[in-house]
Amino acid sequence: MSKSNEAKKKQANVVLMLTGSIACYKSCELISRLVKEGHSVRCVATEAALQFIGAATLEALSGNPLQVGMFDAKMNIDHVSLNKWADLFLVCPATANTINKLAAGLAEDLIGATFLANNFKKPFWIAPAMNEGMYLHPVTSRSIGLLRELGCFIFEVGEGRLACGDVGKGKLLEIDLIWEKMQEVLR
């Protein structure tokens, strides 16, 4: 890419939210790619996500402090400031728990509060990752449908061997496919 094309390339602010799934490790590749492309990334993680991937990893890859709690002393009204800053929100991976909480409008954590503060003025994308039973459960299906109706973009899930050893639907979509979709918006 020539220097003139690089200068024209849009540099975006991306909020990447991670929830408690083994697929968190795959999001590291996405963060790395975004930063290498010159985008700014802020990571928000649930406490459950931090059982799968460390805060130091997310901070090192993004170059920004990790945000976890709604009332972290170092941050000021996180959910509002994130919405002012971001060009795009991506929950990756999104567990059934998080998807169902978002659809119910619960703001008991930073991800839920950020979602409610968004009002779909900016893209809010969700990349599910879970066991097939949880993915196909009628409550999760209804929640995914409602989130789509509200204006969220929901990635399809992959199919194959799941973390629990089962084979079926529910895998986080391949990072290359998520990346391709992001490029449509971030260019």
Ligand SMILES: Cc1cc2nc3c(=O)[nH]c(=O)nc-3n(C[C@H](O)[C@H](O)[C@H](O)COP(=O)(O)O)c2cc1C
Contents of the next structure:
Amino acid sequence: MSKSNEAKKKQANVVLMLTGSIACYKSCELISRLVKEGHSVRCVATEAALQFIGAATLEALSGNPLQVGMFDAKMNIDHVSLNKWADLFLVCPATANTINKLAAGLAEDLIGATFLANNFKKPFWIAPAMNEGMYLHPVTSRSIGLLRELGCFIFEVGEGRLACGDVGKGKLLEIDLIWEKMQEVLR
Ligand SMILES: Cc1cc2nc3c(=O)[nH]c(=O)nc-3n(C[C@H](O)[C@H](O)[C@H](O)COP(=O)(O)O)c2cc1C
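Alternate state requested, the form predicted in complex with the named molecule (shown: the form predicted alone):
Zooming out: every chain and molecule, the one shown earlier first.
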């Protein structure tokens, strides 16, 4: 890319939200690519996500403090200020639990409260990752359908060997494909 094109490129503020899936490690690649391209990243993780990825990794990759609980804002990073700051929200990986909670409008955690406060003013994208049974469950299907209808962009899932050993649908979509879609907002 030429220097003049680089100068024209928009530097975006991305809020990357991680939930409790083995696929959390894959999001590190996204954070790394975003930061390398000059974008700003703030990570939000659920308590369950921290069973799969360490706060130190997310903070080191993003260069920003990680936010987990709704009430532990170190730098005024709460659901309202995140909405003012962000150009794009991406829940990646998104568990069945979080997807179903978002569809129900629950605001008991930072992801849910941020989603409601956003109210589709900024793009809110969701990349599901789960076992096939959870993905095809009618409750999850209904939640995904409702969130799409309301205006969320929901990535497809991949197929293949899942972390639980089963083969089927539900893997996090390949990071390259998520990255490709993100270029719509980042350029
Ligand atoms: C080893 C292991 C892997 C898991 N992987 C997933 C997953 O990929 N997707 C999913 O929806 N839930 C998965 N779960 C279950 C979630 O972590 C659990 O439902 C949790 O409450 C999700 O909370 P959160 O949505 O607040 O992050 C896994 C649980 C374990 C123990």
